[in-house]
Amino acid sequence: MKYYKDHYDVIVIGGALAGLSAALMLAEKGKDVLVLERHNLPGGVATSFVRGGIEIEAALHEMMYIGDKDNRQKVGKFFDRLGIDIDWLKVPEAYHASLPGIEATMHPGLETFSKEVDAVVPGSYDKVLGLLNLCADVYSSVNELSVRSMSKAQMLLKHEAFVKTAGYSTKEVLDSFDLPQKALDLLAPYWIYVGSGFSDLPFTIYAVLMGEYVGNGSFIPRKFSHEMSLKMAEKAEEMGVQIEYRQHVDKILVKDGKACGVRTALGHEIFADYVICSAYPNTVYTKMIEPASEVPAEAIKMVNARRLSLSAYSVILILDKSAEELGIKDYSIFRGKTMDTDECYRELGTLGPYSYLTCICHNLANPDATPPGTCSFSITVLPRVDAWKTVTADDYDRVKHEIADQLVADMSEYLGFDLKDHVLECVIETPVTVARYTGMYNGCIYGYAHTMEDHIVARLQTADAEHFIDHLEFSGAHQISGDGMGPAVVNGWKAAKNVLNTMEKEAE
């Protein structure tokens, strides 16, 4: 039986969230789309697995851009518009911060969050609220500018906060508010989700993070992230998208500077007008373009110049008692011996010991996440990908378990009981796990690091110059909206939008 048509409008490589969102947007515009996914399931890291008869969330801690039903944000609106019905559960707090001299639970809402900082650091309310309002203004500007182009004069007139802070690091802007160190510590825990220390992190990125998570809160699907990816795939097929699983794309075919199809590992050559690829440009430009002579030297320079961000290491435990019985009170715990983000970032370039951890107890947002009388508790660090380059095959098992022992011991000390006494199931995920399962370059889940030398504003301005092969677009965490499952969906839209814009121009 012939799997494939003679020709498609667009071939999408990868059936994770970015690829599926691109396919959905293209199908909505009536385009003929083929999605090729190397696994037998959609979603990439937006998936789950079963151990001991218990379904376990593989990756999602919390998701941005969803919003409450009466205040939907952009990804939530997208799902609603397409009729992708997901039972979203709001995470009850922003996070619990366990830092030197601080034990405080913070909640979303700009004023609420500011009051909670003020309860720890009296007299800080006005400054903290001023900072959060600035973040909200920049976040609002980024949302508008991502879909609407305007002149520099218009930008300055309508988006003053964005323009005035765009050239500054997070540290520089935070320092300008002259806040006590404890207040700064309470404003810092989310830094790990963007993967650069504050002295090198553009304030624009920090503002988007705080504007969304603190301003609107975060959400998880009741049936885990796999519910989201499955329903996206089902809707795409309803809309006419062809999805083929267990199809690994080996080559992207290019002729006269223009992508024109793909070749799978099984030898199928499939042709299309456009290709959207979820693989990192590092992989695409060095291994996938055929013929290799179609790769411009500038493309190789670009991927060599960009710094990869973070990967992930998690110990996921299913415990034999409920969270209430064990005294676990918070869904999300950020625990660190220091909130010097630059020092923490340097530490993530090693194999530990790690002094900054993030922990999730899914049952405190989703009581049905595990069977009654049990709970799920995960401990995560986000090491830099370069740290794991030193791990040999012979050393892998030892290193994996040494880090797990350290993380479990640290959280056992914090919780006041030995986690090992209550383990029903234990799963360890490492950067190698990520690389093998998803094919993400070097196991990097967070794309290219956002730094002052590689600023998001500069990336937006140079996007056209970095479009090295016509009719080839990229989606995934390595694209402009950055890391996380919400941004991955947005990156898929942007790839689809670029294709649609090019189609329109070429039709004129």
Second form
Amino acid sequence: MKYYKDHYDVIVIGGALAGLSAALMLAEKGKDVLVLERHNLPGGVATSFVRGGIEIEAALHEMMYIGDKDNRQKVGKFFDRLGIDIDWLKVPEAYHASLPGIEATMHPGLETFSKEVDAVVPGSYDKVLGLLNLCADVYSSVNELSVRSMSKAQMLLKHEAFVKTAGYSTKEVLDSFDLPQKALDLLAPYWIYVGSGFSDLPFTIYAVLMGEYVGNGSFIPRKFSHEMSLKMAEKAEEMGVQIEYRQHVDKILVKDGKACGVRTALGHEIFADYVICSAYPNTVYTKMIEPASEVPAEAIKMVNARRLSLSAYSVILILDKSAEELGIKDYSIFRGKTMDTDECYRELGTLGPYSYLTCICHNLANPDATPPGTCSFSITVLPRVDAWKTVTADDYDRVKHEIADQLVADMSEYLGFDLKDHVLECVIETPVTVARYTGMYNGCIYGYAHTMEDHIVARLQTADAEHFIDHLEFSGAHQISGDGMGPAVVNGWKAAKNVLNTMEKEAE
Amino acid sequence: MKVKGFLKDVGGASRVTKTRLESFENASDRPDMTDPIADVARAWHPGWLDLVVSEVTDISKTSKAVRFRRADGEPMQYFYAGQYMVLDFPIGESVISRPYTVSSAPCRARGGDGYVEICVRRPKEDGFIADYVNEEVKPGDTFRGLIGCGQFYFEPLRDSRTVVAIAGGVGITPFASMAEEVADGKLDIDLTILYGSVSSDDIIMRDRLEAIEKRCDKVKVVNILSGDEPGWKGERGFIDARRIRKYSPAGVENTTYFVCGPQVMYGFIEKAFDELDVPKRRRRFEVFGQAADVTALEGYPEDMKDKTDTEYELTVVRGISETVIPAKAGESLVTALERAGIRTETGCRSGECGFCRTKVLSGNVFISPKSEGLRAADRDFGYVHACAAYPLSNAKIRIPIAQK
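Next up, the form predicted together with its partner chain in place of the form predicted on its own?
To see the whole picture, the full complex is given below, headed by that same chain.
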């Protein structure tokens, strides 16, 4: 039986958001694309599952780069352009911050947010707004520079803030604003979405984070992130992309320095002009390239030099009362016993206890997320991959439950009732769960850590030199834009654009 | 604007690029092949395994226990007591899969000679696989199996440590696994098993459970016979509200009930739970497998009820190829695929686990209302779980490419 065509323009390994986004962009340009996905549904961690008849979001807290209908941002625009009609629901607040000496609910909008900080720390309005405006300024430069390059002099002229902050950590720039501690605390909770402590987090990344989340707010699909993943996959198929599920790719075939196809676990050899790969470069360069002699030493040095970022640990509870009955008032609660991000980052390198937790109650953005009289409540920490590397198969269940007990006890104390008295269904997701379903290297969902040593500005400048095998592109959290579902889509475009550019160049 | 000083500020981009290149230069060029987190994932979920039969024993007049080891000699995988495994049986041209609860404890799967065990009883109807296992399967045979499936296990975050298990017939198997795990000190619960049978001959694994009860005071087994058996000294009748209350000294709020048995039993037990006001979160029901009679399912079209023998054409798309096979109205899409010798991944055969997620491209298909595993967006795009979907017309479906 013949399952595949003799030849494709592009084979995309991995049908998660980045792979699908790349496939969609290539299909839009009329390319013949095959997507191979190891699981039996699209999306990677952007998915949902069903327990006891109740559908449960697997990973999405809030989607960035969407924007309101009249203020669509880049990913929202992309979906609109392709007719991928997702039922977006706006997340009502930025977050409820429960921090030392602070209980405050913050909302998106640069001025609104600044006013809310000012209500906690009187007199801080101007400075906070100044900082947020700087973030918005840098963020708009990042958006512009990602589509068009320019000379250094031009950059300094048109993108002064971007240029002048590029060499600094978030802490260095925040320090220059001389803000009171409580104001700094209120400006820190989103750090977890980029996953490095402020002394090592490039300010550029912080600016994108705050510029987008505080500037434009965030969104979730009504039918969970699976709605987004599935609609992308269905649209791709409608545009002629062949998607095959349950197909695990073992090898990327390389000939004379050029990727030319793949071999699947079922033994099918499939050929194409280009391969876009969502597996980590670590996995690809050490295990997947055939023959292995096609991997240069520089590629190994590169993956060895880069530090893996965060994985995920979530306790997801379906509770047997509504959010209202239980007194849960906020979509997201960010609770920190400290808001020192460097200290939080250090803790994420252990197996707990953890003092910085993020909680989501989907029903507060989507009242029908669970059946009437119930609600969902998840507690998440994003441990560093290093911490989980020490957990053995024998210890796994014990470690998994010890962390769950700590998280549930902490949040029960905060909420004023014992969550354990209301658990209708529960699921504990760990780095091992991520590894099991997605195959991501060491269960790492965040790619390489955003650090001063692995700075996004440097990533952009050295991208061409880090291209070790022709006609092989990468897409996923391990690429330039890093972690998150919005950035995953952007990483997919980048891979598709690289393919399209090479095609054009070689045609000349 | 200024952060620290003009020169330092504008030199930032070059500075971070230089740092990056230096870090690459100083890195090791030795490939690091390790992925310890994937190793743990594989130890718990290795996927399909070749399993070799190590032992077949009679455990009641109509039931056999079959034990398996890994054919490759690797350690058996981890799983939770109460979970099931899926076994593939090559029968003629077909490969037919069935889910079986593992009746041995997870602790028995540890160590060099670790094994998993299933119990197969010959049911009254639709028993051809049960017959096959009872008559044909012998030590040394090899089957493909997927272990560690399903959600029917004790979860300390959700469940009370006081557990009452309610079993009927072969539904004793998950509790046999749990009891052994408790007796070996690997599962910290107080377990009372209420086990309903018609006659004492039907009681499966009676000796084993009695031995466990003797050596472990955290496990208690109550056999309840519904048949009129002279000389029976134990409980008689059915498992009803009165009996459930009697064996729940901690009260229904503080007891988690696990129920596994024939489909008819579930209705009675649900009623008893309602009567006793057992909170929903304290009720755990195992899925009960393939519907014996599709016409009995809620919502099955009236005008089709006498036409379940109707044979439709089912076009199966895999990759760029299409195959047309026959599909009977009264049988699930998975059964049609298996009869035609087309391999498809399927697990629970109850519409729950989602292994056999399949897109219906055209045609009408009845979806069992018991198929509770479908995602909302999947429903919108015509996805079904093929084990719980029945053709109502000629139809076309798309399934993943799989090994023959």
